[in-house]
Structure formats: structure tokens, C-alpha cells
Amino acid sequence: MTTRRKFIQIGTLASLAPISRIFGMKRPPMPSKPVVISTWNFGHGANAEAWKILSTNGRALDAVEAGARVPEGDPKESSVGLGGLPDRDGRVTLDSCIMDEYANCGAVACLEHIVHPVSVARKVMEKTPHVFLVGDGALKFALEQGFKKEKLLTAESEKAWKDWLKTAQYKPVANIENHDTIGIVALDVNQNLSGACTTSGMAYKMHGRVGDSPIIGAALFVDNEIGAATSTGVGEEVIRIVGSHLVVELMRQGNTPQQACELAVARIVKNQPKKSKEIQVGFLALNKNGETGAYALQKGFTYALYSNEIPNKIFEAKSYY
């Protein structure tokens, strides 16, 4: 029997996106806890590290931090941490945030010289009365906490930057320059949720630019009663809809994680009908029952899922276009 509430939900979904994109999709089977899900192919390595903690009854917060540190410390990854592509001034600036099951959160932005900003964000959460530190203040705090000052610009990233300077054309390409974020959310055996997000931001951005990645509610949101969500892609568009918070609130209203991701993407399309055809934004969601969702503007958004039933598999998300 179709209840009035269900009828309204279906009608809302249908008004925002084609029915064929909402119903009848093939999705990963529903896993049992623990569960960890993260963005892009490098989420595979992040999940593997997180699973070492989750599979031994560890806390989701520890798992997402450990997972995010994997791409941060990989010099071959040009969009996160060490080896990240610089801004147009040749400076590698990092943004990150983390959030636990108690709504505690911490973030850093425009942080230079520190390989693991996600761990600095956690220190902000645990050691200060604040949520957000930026720039020189974030660096000063990191050094006070014992983090080592290092050179983040690798030879490969420096060469790419110098090649870019020849034309200095700033036009990010979907699924190339846009897959600039590792977002990771997890559910542990105690049914607690946590999440983290970390990035070096858009390649060749203006110095001082901050996207959605360190902003609680935009790139990451955790509500331990409902679920967690994270995002990737063009951060400006995620900020405009407070994307991850929107996804969690849509789950609160009774939508599945998949439906919530689709509705959030549809909101971006509604706000930016022309621009949305040229950029990439993707969302991941995880609810208290271990159900997951993934959806993007364009084809090509991949994510990694690890659970007892799914041993760290890469999926390609469905897309609006």
C-alpha cells in the first residue's frame, strides 16, 4: 500500500530527475557493519587502511583518519596532500576536515608544508576550542603539535605547473582536474559513524581559494542518528547547496542514501542548468543501517566500498547526465 508520505516522496523525486535515473538501478548489495566508503579509485587504498581498524572493532573516527592519510602521503596522487598540484603561484595548499559520532569536528584550510592535514584537523577538534584554523595560523598550530614541515611540491607537480604557465588557461576538465578530493565515511561495529575529507584543491586555483573540502556541512557531514555524507568535484557548487548536510537531511526525511544523493545532484542542476553540464560533482552517503548511495553529475565518478560482503570493490556511480 502506498502511503501519503511515500507518494509525496516519489512525486518529489520525479519532479527533480527522470524516473529512469531513480528507480530500477543496479546498486551494490546492502552490507552489514562495519562499512567504509570513499571517493575515486584511490579510495581503494584508503579503505584497505581503514578496514584494518574497523575489522578489529575499532572506532570509525580512527578508521577514516587512517584511510585519508593514505592518498595524502602518496606523492603520485596529484590532487591530495604530498604531490598535490599547486595554485597558480606554485604553492601547494591543503584543506581538510574530520567529524565524529558526537558532532565534534575540526578543519584546516590553506595549510602549507604539512603532509597530513586530516590529522591536523583532528588535533584542532581535540585540542582547541575551535573548529577551523587557516593559513599561517593552521601551520603554526600544526608545528606546535609536533607535525614536521616538509616540501609538498614534487618534481612532477612542479613540471606540470610550469607547463600550465605557458598558457595559464584555467578550465578544469571533469573527472581529471575535478577529482580533487578523498572523502571517506565509515560505520563501525558499535554502529557509530565518522567521516573525513582532504584535498589539495583545484589545480592552479587562485592563491587563497578554499573549496568545500574543509567545510563541515559542505564536503562532509555526520549525524550519528541518521547517516553521513561526503562530496567531491567542483567545491563552489557543493558549497552553494551545503551539499553533504543536504544529503543527510534528505535521509532524515526518509529517503534512502541513493535517493538522497540523487536529489542533491538534482538541486545543483536546478541551480546551474547550463554550468552543471560541464562540471563534475559527486556525492557518497552511508546511513545507520549500512546502506550506501552514490551519484554524480557526469559519468566517470568512481568510489570504493568495503564491508563484510564486499571486499573493497570499485564501483562507478550512476550519473544525472
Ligand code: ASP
Contents of the next structure:
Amino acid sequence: MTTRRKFIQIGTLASLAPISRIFGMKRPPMPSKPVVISTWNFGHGANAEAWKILSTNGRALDAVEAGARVPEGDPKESSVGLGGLPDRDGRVTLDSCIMDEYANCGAVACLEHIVHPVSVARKVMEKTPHVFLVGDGALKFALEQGFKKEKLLTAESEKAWKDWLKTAQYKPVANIENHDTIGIVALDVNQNLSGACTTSGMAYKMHGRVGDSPIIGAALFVDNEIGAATSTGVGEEVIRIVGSHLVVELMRQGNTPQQACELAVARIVKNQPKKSKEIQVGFLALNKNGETGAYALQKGFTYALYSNEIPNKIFEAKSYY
Ligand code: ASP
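Give me the form predicted in complex with this ligand now, not the form predicted alone.
Full complex below, order starting with the chain above.
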């Protein structure tokens, strides 16, 4: 169900385009505005939706929200939104955040029953004096805002959970579907940056566990003077280095987006030399000029990039190991 499905997804894309167009390019050429970049293969569909907004002079904030909603609403994606794999108690709990060009931000964590947590995070940003709502409070707020209560556990995810219960071993494996997140950052034609991140988190986590994905500074950070960054992978390691904030600050110090992602990954290796060999973490970065970077601990971290020069292609990031 895991590696095989990833392979099938890439295979489907490959049938639409020559394989060289998907994996053949070593380094993306420098793009012009607008630009959108997002994690994993499902970034392709997310970028396509975001591009509808960006290419008609829309705001990056609207684009990243629209993009993130694509995998959230897809019951076949078992790591985000509807159909996301549950925690070890069989509950699907979602984490998400969003940030705009004015450093406005909103987040929700451990949110149940709502298909589009990214849109709830946006409402937290726009309609409350707060940044972060969690659990029952986040659900109550979402319902007050008119979001519908829905069952997120699909028959497929329930079956996967029941199979997992037979051994009940929590052991994240690199690049398989139990730890994928969509992180998406964009630069619009007005040269404004925004980002969003959304996930069902690590499959079979403890109930109440929150990863990096809804934490501003960890899985997402936007500084409109400098750039934006997002992450995926084992959230605990990203939180420990406040990863996306680190990437943006490294760009502020003069590093390219690629160098900044590489330095952040190296920080994880320095913190956890042994553990870093067994887990996956990946970063994406986009600077104010539309230059991008991508780097991961392990091979296999894919991302999708859409600009005028690169009409939505999937690349594999370079990796430390
Ligand atoms: N970062 C997410 C988390 O730790 C999972 C992932 O990206 O795979 O919850």
C-alpha cells in the first residue's frame, strides 16, 4: 500500500509526460514570479490549483490555501485530511497552519471531523485574536464558523489501523505514506509570499500528539522580506531545530534557499547523528526572488514546482545520506 502506491502515483504522472521531464532535471532553472512549490507527489495537484489563482494575479495566501485543500479533500491520500491514517486509538486528528505576507498566522492542532483544517487555520488567523486553537476548542470554533462535521476515517484507513493493531509498533519508515504532509509556499505577482501546511500527522501516534506541521516556525515560516520555508517528515526533529524559521533566517544571512535547506538538515544530523540515519525530514525553501531549494535527510523526498518556466514538474530533492 505504501511504496507501491507512491510508485503508482509517479507512474501515472509519467504516463502523462516523458519520464525525463519528471526526474531528468538536476536543478530547476531560475523562475520568474509567480512561483509555487510544495512537498511530495501530491504537490502536483496542489500546485495546479494554486496556479489558477497565481496566474490570474491572485494572492499567494489564497493560492496556498486552495492548493493545500486538494490533498486534504482526497480520500485516497492517507496522510492528509479525509482518509488520513488515525492515531493509535483509531482517531483521525489533523494539524495545519497558514501564514501570510504580513506575518499574520493561524493554526489548528488535534482537530477531528473537519476535512479542511487549513481553512479553519485561516479563520483562526482572520477571525480571532489568537494564533493557535487545539482539540475540542478548535472543533467548536470550526463548527461555529460553518464547517461541517464529517467522518474522516475511511474504510481503507480503518483497515490499515486494524492491521497495525496486530503488532502495534510505532516505527516511522522513511518516505512511506505514514509520514507525508503537504507544505506549500508561494510567491505571487506582487512579490508577496505566503505558505500553508496540513497533515494527519504520524500514523498511529499517541492520541494528542502534535507534530511540526501546525507550528509556526517549525513546519512553516514566512518572512516577506526574505523568503518562506516548509517541512515534512518526523516532526519531532523539525521542532527541535525550529526548522522552517531556521531556513528563513539562514536565507537572511545570505544563504541561497538550497544552502539554507542543506544547513538545516545538517543541524538535525548534528543533533541526532544516529537517529538521523533512520528517519526522513525534508525542507523546501523559496526566496523573495523566486529561487527555490529542497533538501532531505534521505533519498526519495519529492516535491513539485510550478512557475512560468517550469509548468508543474516533480523533482527529487538531493539528500544528506
Ligand atoms: N511532519 C508530520 C508530522 O510530524 C508528518 C510528515 O510530514 O510526514 O506530523
